Every structure is written in C-alpha cells, then in structure tokens.
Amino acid sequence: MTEKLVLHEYAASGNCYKVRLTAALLGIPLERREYDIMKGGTRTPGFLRDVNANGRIPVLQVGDRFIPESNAACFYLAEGSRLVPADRFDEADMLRWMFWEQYNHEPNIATLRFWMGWVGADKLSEVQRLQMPGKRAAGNAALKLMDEHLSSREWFVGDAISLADICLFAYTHVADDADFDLQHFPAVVAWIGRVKSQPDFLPMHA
C-alpha cells in the first residue's frame, strides 16, 4: 500500500481496535488520530464535513479518501493477505461471520460494555434500563453460538486465523467489562488465547 493510512479512532472502542489489530498482524503502518467521543469529538462540523457525515468512528483514511465502518476498513487492509481465505466459499463464510458480528454480537456485548463502563448504570435512561435484560440474553446467546462453533475447530473459518476471528475477538475478549462470564464458554476462552498468541499480536490498550 503506497497511500498514507490514517485511522480516525477512539482507542477504547473495540471497533477501532479491530482495524489496529488487523494492521498489526499484517505489518501495515497506521497513523492514529484520537477523538474523544464522550466530549462530542466526532460530532463537530469539521469531522462531519471532512471525515464521516455519519459522525462515527473508526474511519480509515486512505490518501484523501475515507472508509467508515470497522469491518469494511479491516477488509480493505487485509484483502489479498493471509487473513482472507483463498477458497471462495471460505471467504464468503468469513464475511458471514463479520456481518453476524455487527448484527448479533456487537449491538449487545459492545453496547452493554459502553453503557456500564462509560455512561454508568446510574445514568442510563429508562429505555436503556429496560433494554438491558434483552441485550444480556442476546449477548449470552451469541457467546453460546460461538462456543458451540469453536468446540470442534480452532478458528471460525478454515484452518487459520482470518478477519472473522479478528472482528469477533475485539469485543469478545473484553466482554467481562460488561459482566459477561466467559468461563461459561471454554471453547471461546481457548480461542481467545490462540488469537493472543499470534505473532505481532497487538493488545487493545497498546
């Protein structure tokens, strides 16, 4: 990649971490620009005009072009690499898990992590408090499905780590921040260990 890569991010976000981890595993240098989402850093007129009109991060800047959405940014970095399966079916299956992560996993586990760790239980709205039991049930269901899938295999797709693993790892390995008990999911715990043992693994808070 010859164009300069800039990651517009909030470092504590799992979605932003996915992009950093993908780049680290592939040895791709990124320039990082931090925004404080708790102080409206992604809602300023300049950000909305110049980076992402949707007001969200991460955004991967490639030269003077911008890729919002974490999994799309990961795919841009990894296409043609060892993190994208060569087999066409396996590649589609990888994308299936990446879509599933955004629709079934992240909206529950990541949302509860943010509510509990950043907003605070005493500051949640009535609507948020009412949603918590459903999100916890859905989060545990997602972890159970992952555990069952991993009970007979090391990686989500094929026989090697792929973007499916990276995108699911980001919020799964910090699920205890939202009081999910990962010890109920031993295959997931073992898989977390395998991801962390990868050469050039980058911890979330590095």
Contents of the next structure:
Number of protein chains: 2
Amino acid sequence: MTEKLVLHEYAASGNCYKVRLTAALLGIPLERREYDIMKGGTRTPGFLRDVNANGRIPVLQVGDRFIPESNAACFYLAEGSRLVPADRFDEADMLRWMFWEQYNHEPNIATLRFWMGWVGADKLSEVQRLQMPGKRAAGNAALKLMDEHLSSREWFVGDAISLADICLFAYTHVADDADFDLQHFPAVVAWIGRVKSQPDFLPMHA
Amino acid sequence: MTEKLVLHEYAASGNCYKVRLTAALLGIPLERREYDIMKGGTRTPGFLRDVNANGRIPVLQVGDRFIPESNAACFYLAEGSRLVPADRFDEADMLRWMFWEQYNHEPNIATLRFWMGWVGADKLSEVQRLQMPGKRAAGNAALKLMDEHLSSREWFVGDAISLADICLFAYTHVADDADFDLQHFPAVVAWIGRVKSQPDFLPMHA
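For comparison with the form predicted on its own, kindly provide the form predicted together with a further copy of the same chain.
The next block holds the full complex; its first chain is the one shown before.
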C-alpha cells in the first residue's frame, strides 16, 4: 500500500483495536488520530463532513479517501494476506463470523462494556437499563456459541488465524470489563491465549 | 459453482431475499427450503445441529457445508462477479456498507417491520415497546444518510450496482411495512427504481 494510512479512532474502543491489531500482525504502519467520543469528537460538523457522515469511529483513511466500519477497514488492510483465506468458501465463512460479530456479539458485549464502564450504571436511561438483562443473556449466548465452535478447533475458519479471530478477539478478551465470566467458556480462554501468542501481537492498551 | 446450492430461508425475510436477488442477478440456480420462523422452525435440535447453531435464517448450503449470515452468503455467490468491485478500495467500501446495513439499518428498520407486521404491536414486551422510538429515529437517520449519499451518485460504491446496493435494497424497499415514509428520501426512491429496473431483477414476493 503506497498511500498513507491514518486510523481515526478512540483507542479504548475494541472496534478501533481490531484495525490496529490487523495492521500490527501484518507489519503495516498506521498513523493514529484520537477523538474524544465522550465529548462528541466524532459528531462535529467537520468530522461528519470529511471523515464519516455516520459520526462513528474507527475510520481508516487511505490517502484522501475513508473507510468507516471496523471490519471493512480490517478487510482493506488484510486482503491478499495470510489473514484472509484464499479459498472461496473459507473467505465467505470468515465474513460470516465478522457479520455475526457485528450483529450478535458487539451490540451485547461491547454495548454493556460501554454502558457500565463509560456511561456509568447510574446514568443509564430507563430503556437502556431495561435492555441490560436481554443483552446479558445474548452476550452469554454469543460466548457459548464461540466456545462450542472452538471446542474442536483452534481458529474460527480453517486451520489458521484470520480476520474472523481478530474481529472476535477485540471485545471478547475484555468481556470481563462488562462482568462476563470467561471462565465459563474454557475453549474461548484457550483461543484468547493463542491469539495473544501470535508473533507481532499488539495488546489493546499499547 | 459445481456444488448444489440450497437456501434455507423464510421467504418474507429481507435477509433471505438478499440471497435470492443476488443469485437471480447472476443467473445462479438456488434450491429453496422454507422454515416457519414463527413456529420455531429454526430452533429445532436438528436445525441447530446441522444448519446453524445460531438458530437463524438465511443459511446458504454449499454441498454439505453451510454459510449463515445473509451478507456473507451474498459474498459467496457474487465473488468474482460484476457485483463485487475488483478494485481493492471499492471492495472494502462495499463491505463497509454491508456492515453498516447489519449494524445501523437492519436492527432498526427490519426489526420494527418484524415487530409491527409479525409479532403485532399489542404483543410486544415492555422493553420492545420502549425501544420503538429509538429504533424509529435510528431508522430515519439511516435512510437520511443513504439519501444524502445517493443524492450525487447512482450506486453506493463506484459507478455500478454491487452487493452494497442489493443488501441495502432488501429492507429499504419495504420500509413502508414499518411505517417509514420513503417520500422524505427522494434519492432513495430513485435508487430503488434503478435496482428494480436491473435485467433479471427478482421481486421479493416472486
């Protein structure tokens, strides 16, 4: 990649970490630009006009063009690399887990983590409070599905690490921030260890 | 593709329709197998064991293997075709819209359509009822973002129809089922017309 890459991010976001971890494992240099999402840093007129009309991070800037959505940014960085299976079925299966992550995992585990750790339990709205038991149950169901899948295999797709693992790792390995007890999911714990022992692994808070 | 393709589906689901529309535009034959999601047809022990441990449709069966998640199934069918841009940035940008659809569009517009048209307003739980105004606002925000994007272009990515258009079309063109008023989004209405006039276009209820 010859164009300069800039990650517009909030470093504590698991979605932003996915992009940094992908880049680290592939040895791709990224410039980082931090926004304070708690102070509306991604909802300013300039951000909405120039970076992402959807008002969210991460956004991967490629030269003067922009790719919002964490998993799409990871795909851009990793296409053609060892992190994207060459086999047609396996590539679609990788994307299956990435879509599943955004629909079944992130809205439960990441949202509870944000509500509990950033918004604060005492500052939640009534509708947020009422959603917590459902998100807790759905988050545990997502972890259980991952645990069953990993009980007979080392990686989500095929026999090597792929973007499916990176994108699922981001919020799973900090699920205890939202009081999920990973000890109930031993295959997930073992898989977290395998991801962390990858050469060039980058911790979230590095 | 030499292996037999079977779509495990519930025909009125926009997520299932995406896969049928992709196949139709590409001239790919699909066998269809219908499940009654209102009677738990995708939560039986057999379905969970053999088709999708996540208990959802659509699932694309490829020989004796299975791809859950609608957008991943579309990607499997379309990879290497005119519906997936060959350019690296454009392909990631297509996936950006597909991830955005699953996170910002489907949980609002499709969920309200399901709650209003299938569950029934009088049968919603308290937490569902309380979520409706937020989903209404987020659904309208999604349509507004689409409208602004389409105000200066014919298709979501590049200058030709791609999976981004197909995956966004599915629930957008029936958003009035959930009382969204598309007349407020004229660029979206014009784009719906362009999708419908594609050669080999397949209506949802065909």
